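Here we start with a single chain on its own, the form predicted on its own, put down as structure tokens.
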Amino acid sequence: MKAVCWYGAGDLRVERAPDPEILNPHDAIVRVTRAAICGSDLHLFGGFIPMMKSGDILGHEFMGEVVEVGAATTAVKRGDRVVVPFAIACGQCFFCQRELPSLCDNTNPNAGTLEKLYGASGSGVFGSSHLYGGDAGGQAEYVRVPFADVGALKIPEGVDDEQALFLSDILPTGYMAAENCTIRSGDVVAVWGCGPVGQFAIRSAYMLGAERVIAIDRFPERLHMAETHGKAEVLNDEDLDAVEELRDRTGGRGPDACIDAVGMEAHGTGVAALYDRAKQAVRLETDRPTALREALHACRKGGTVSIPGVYGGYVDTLPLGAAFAKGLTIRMGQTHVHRYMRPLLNASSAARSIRPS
């Protein structure tokens, strides 16, 4: 088959590689029928993410019909249109069965080496770094597809692969952001970047409650998508002071809910964007932490601040203090795709007014 593999920083190939093949009877054999680019993936190219191997296959946003099962695979069967989330969980274990499958205990076979790390292992991830289990990813033709009866979701005539593709892991990721915030009727949420995970989490803090949601990019063109298409006001940080306007759009409070949907190679100006290039280009820091440092200096007193965006490691000036002070609650991690495919699914017609155009 063909297959999009990783051979090193700024170095993708799209080359023959092997078939895969059922080695579990929980498996199952998807053909990609459609796959996605991820922000994790341009964190992958750019290399700054350990534990890649030459020739992997990346991507973990992807759908398309099952073509072979394994004997004690039950819940789909040859021929059914699927969509997979990125992480692959056991469905049994302590964590999966508290509905947090990113946190599977049971998927990741190099889960040593990540406890020497962050003290602690979360699930394998399709098409990711050996770190989270190496697994050959969905940007390919063909894809072997762990304990497919937990993950992969049937999925009915009438939604389309494109409609479905976003299942995998963008409108899941957007809602979970949302619903971190804990938004109450009334809210104002400010959301930082307005890529595909920031343009669902606009629409999911609107169906969440919020009165207003304001939105900060650089890209003139996601700006205005965030405007035209998810209502939200706009906010071009290259052009203002983003923690100074939120301030003055609130009243002098700040947002009641901030929305990092950034990440690790957040862009930025001033002496602590420079300082934070600097230092992750000479490996001091792994991660670019911007759009985090805004959010907790504009989130408001008692606020929430929820990260969807993915950071790999270890950053500085991060206001620590400004955040204990204003008695922030932070929530972020993995997107528990699990939990929110079928209700996204079944919620019909909340998925098509949150589907960008």
Given for the second form:
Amino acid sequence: MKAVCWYGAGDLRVERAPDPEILNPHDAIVRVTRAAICGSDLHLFGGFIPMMKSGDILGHEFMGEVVEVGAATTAVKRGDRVVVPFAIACGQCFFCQRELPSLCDNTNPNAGTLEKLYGASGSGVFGSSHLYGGDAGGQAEYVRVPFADVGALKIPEGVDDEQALFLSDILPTGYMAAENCTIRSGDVVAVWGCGPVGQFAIRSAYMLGAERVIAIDRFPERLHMAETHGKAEVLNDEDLDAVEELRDRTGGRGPDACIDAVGMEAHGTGVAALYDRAKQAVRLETDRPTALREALHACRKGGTVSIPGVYGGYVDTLPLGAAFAKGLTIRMGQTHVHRYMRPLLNASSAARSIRPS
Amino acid sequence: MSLVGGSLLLVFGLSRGGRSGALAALGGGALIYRAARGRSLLYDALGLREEPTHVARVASLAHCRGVTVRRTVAINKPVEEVYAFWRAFENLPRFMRHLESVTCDGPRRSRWVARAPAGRRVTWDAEIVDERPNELIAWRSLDDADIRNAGAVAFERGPGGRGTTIRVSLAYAPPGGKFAAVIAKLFGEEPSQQVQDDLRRLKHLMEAGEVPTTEGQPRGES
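For comparison with the form predicted on its own, please write out the form predicted together with the partner chain.
Below is the entire complex, every chain and molecule, led by the chain shown above.
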């Protein structure tokens, strides 16, 4: 088969690879019909995530047709059209049973390494670093899906591929980011980053009752999309100081909730951004938390900062004092895609309120 | 402290051999057992409650040349199920990577076969020295074993009905001569990491019914 393979920082190629085979009884093989590129693929492309190996197949947002199933796979059958969550979950462990599937205990073959780094390991993830298991990804003609009965969601007739594909990661990620804000009717929500996650977070915030959403980015075309499709107010933080401007637009109080949909590769301006660039370049700091710093500074007292953007290691000069003084709630983590796929499928196919295409 | 003292006694006893050695080893085993259970038989006999002890890591055993490892894992299955799986020693090679097979000869005796370097095998016989259904299994190798060893595993119901917590203690006597290399291969430089990995595989098997793997998956040709 052909697959998108990683050969080093900045070096991705479409190469030939052997077709995947069933390795475990709960596996299925899916013939991929659609795959997407995620912002976290860019972290891999940029060489920011350790433990990538030459020839690794990328892609964790994909859908397709089941062509083969393992001996213990019963719910998913050959011929099913399915969409598959980026995180792999067993459905049986403490975390899966608490609807925290991206924290699954039983799907990362290299859990020991992550335990050394973080003290615990989350689930395996398709097409990512071997820290997260290194399961071959879905930017390929075929992909092996472990625990297919738990993850693969059968797509009903009448839902087209492009609507279903985004259930694999990006739509649930934007939605969970907004849900983590515990939005009350009338809230003002600020969203840093107007890439796909930010765009879905904007719409999800409105769906969950926000009265105003303020979108922050430095690219006019992204802000334009947030404004026209997302109905957000926009703020270009290359022209304006985001924290000052947010205060100004909220009577000095600050947004009720702030979403950092940027993560570890933020492009800030000013002294702090230069500091992060320099430290990251010599590996004294792994992540550049510009958006997170601003969110912590801007958020109102007692508000919530929600972090769907990915962080991988250490950050410096995080204003924890401001967060403490204001009594902020901070929520974060990999998206529990399994938990949101079915309700969001219903929401997007019934109301047609979210049409990614 | 029970674990440290027990392990020292056990390693001393195993290395010394003979009757006094066996006694010391057994004493050590009982202390490891106590450490594994988190309370003492004496306290039990007297009907006293004792706060659970949390035994420190036993790095100080390094000068003893022996290997002692203590690890714990939480498994999201009822204690009866986890106990039964472990008590069927034939299952141990399914998650203990260095073991090739364990065969039971009678209710307390078993024959263990471990993989050694260069395709060789090491075998020994072991006997169960104590068992309490759904609480504890303790075993030790018989005197003629090339690599003398002992182990204990304690099973506790997790708080709030959250499955089972198991605590494992394993001790290996200092091997001499040709077996020094074998033990180095079997347990590597980080024996506690190996035991941790073994226990994680046990957890995968019991909870999810399979051990996750990517061995044999495709990758791009270069």
